[in-house]
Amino acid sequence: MNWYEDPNVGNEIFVAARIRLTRNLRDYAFPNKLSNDDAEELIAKLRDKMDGWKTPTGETWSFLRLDRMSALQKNALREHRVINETLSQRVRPSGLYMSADEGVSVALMGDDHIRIQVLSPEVTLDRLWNICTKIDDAINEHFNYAFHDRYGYLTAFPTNMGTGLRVSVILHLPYLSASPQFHKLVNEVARFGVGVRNAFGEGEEKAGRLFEVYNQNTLGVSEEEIVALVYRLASHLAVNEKQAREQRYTPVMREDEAAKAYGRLKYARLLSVRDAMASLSSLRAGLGEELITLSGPLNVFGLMVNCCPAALALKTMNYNTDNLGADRAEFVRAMLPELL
């Protein structure tokens, strides 16, 4: 079972969290450019420390060399957002460390030498940060990071310096983010060095009507600030989601747009990745309220996952990513429990 695969989770307004630290080591020039040779050095420096460790969790992860693996399976672990769009075209030396659930990670080669990251359908930042920092902490008594007593941590980016932190919360907008004030919401929090963006899809794509609340500044500010300021922002967005779906609905419109998306999930035939998402958003909704009641446990956030192209080409073994309505449909057919 994969990190965003529970079942016992619920459907409320927060729904993941991640926490990301980028890392360069002294040493070494970032690896866009690093030879074949040097990073292939610099790969076997790091396993040579930490092949063997568990994560601080107590899980042993595996290595995997991700310049071997197939485009398939990297989109996959892209869909999953364990790696990034760097990593997933990589074809010079990479590498992954990840636990069995995928919610830890190391990334080796990216975009820079090293990036921590922690994934979690449990929004408790603080618990994410502690798993991060000791496996910086761990790796950092092996080896030495590209330091600046005024830029702190030097990366491949200047927006990532300072800290090297990101920090970020997942929440389902269905209603906010339809409404008229979203933008303005949007811009507000921005004043605060706060982000929003589309969770799935890009530009003015609201697939599944999820986003992502991020820190845009990483230098200047502590981590413990960046992950106080993203969880504050996020706890303004969903009480904004609160008051517009109770402003602008009433119950039954509610209770009624869930039902209608549960049939239309139950019944069809062929679902594209933007229908199927639509209507997991609605049916995410109802039971979020409890307008809807299930016969057993959905996480409806597992799904949607499920249903983004290379994660469901692997699923169901039908390795034509541009024709999965049929297999989308079924699908999730098959993972809906009953109305009752």
Given for the second form:
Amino acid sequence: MNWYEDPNVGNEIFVAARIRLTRNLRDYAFPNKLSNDDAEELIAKLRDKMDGWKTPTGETWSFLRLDRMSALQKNALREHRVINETLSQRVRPSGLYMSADEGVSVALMGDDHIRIQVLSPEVTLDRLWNICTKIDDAINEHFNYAFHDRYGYLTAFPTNMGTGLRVSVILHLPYLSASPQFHKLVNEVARFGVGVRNAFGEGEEKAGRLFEVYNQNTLGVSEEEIVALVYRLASHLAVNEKQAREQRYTPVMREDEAAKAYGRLKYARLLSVRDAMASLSSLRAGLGEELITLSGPLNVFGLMVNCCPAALALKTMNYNTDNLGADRAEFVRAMLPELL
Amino acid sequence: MLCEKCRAREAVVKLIALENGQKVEHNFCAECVQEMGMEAMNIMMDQMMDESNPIGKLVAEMMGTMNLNSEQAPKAPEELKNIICPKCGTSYKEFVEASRFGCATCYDIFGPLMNENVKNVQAGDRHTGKHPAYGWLNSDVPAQAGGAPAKALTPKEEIRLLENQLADAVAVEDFESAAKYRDQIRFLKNMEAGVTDLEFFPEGEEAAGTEPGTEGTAPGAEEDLL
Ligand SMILES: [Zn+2]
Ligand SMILES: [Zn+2]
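Would you mind giving the form predicted in complex with its partner chain, to go alongside the form predicted alone above?
Following is the full complex, with the preceding chain placed first.
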């Protein structure tokens, strides 16, 4: 079971958290300027130390060669948020350490030599930062990092230099994002150096109304300051979501919205990504507020992740893309408990 | 201020976008922003977030504003265009266009050109967070008076530093220094393991390096480390 599929996780406004740490080794050019031979050598050196490690949470991890994986597998990993766009398209030597639940990973030879990432349905940022920094220290015991007294950890992009840290919290903001104040609020938040974006990009997935709140600055702020800042502004948005839904809709209207969404998911025979995301979002809001009750636990976020095209194809083992709409409807139907 | 789209209602939302390396300010009313939807907003946000497409042309902006500041721009633009990182071959043009460093040395080459402008796109112009426990001494960390490193070393850090120096010495076939580093590493490792007697060191070497009043310490170990 992957980290986002835990059925006992609730459907609150706080959905999940992600912490990513970027590092480069001192004595090698960054991946874009690295020859394939040097990249292979560097991967071999890192593997020599890291293969037998356990994660700081005590899990084992396995090593995958990204450049030898199918495009479908890599796209699914991107949809699961384990790897980014660059890594999903890498055909040059690149690798990935990943725990069985995909929650802890270290990618090698993406935009930077090393990309440490922790994903969790529990938004306990201090704990996640701790896991990242421990992996960071363990690697550093064997390898010299590219570090500069003024610019901190040196990264391929100036947007990561300094701490190399990106902290993000995924929020479910169905009512706030539809309200006229949302854009103003996003601007306010940006003044603190915190950005808000669609958590699943600009495609049909954005109908899920999941937003990622993240630090924009990496230089001139410490790791602890970044963690505290992102949490504070994510909390601010969560409070505004509660206000937005109560100010604009009565409880009956909100219950109605969630129940209708359940009906669409339960009886649809074809579900596009947009349909699935929009209805799952409404259902999630109703469950989070406990306006509707199901006969069993349901992790709606996990269902949303698995409704993305590559993830769904892998999950249902059906690779005929013509049938994805029908497969998605069937998959969602099978996962839904009864509405009480 | 009136909304620049409808030119009818009061603008309440200010958007700052990077266009062609310039910070451009847009002002819209709530209705027009709503009409444009999250799309416009998110595309802008996306440019700032996506690691593969960082902050539009961030570096271009850093460099662009630099030229206005004549006393801080010691070189003419024409000369800048010829700069190439000696380690990875990244050219000035490539660096500005891709907003991307090619290696650690690029920071030494192109970093000074960014100057104060880093502050415009980051929270500050100096790293204030975590430092690596190992291996950062060989970068340009300012030394304190007397040449001591700015930060006290733990035995583990000293061992790492010496191992680097040992590798460097072996690489240039300086076996005399290599032997010295090797012995220092052994000494520190023993110290870490709680071995305090020094019979580990070859007798002759110990005798030769021991001066009156320094009995019982390893030959020159500590002095050399600083
Ligand atoms: Zn307008
Ligand atoms: Zn370079």
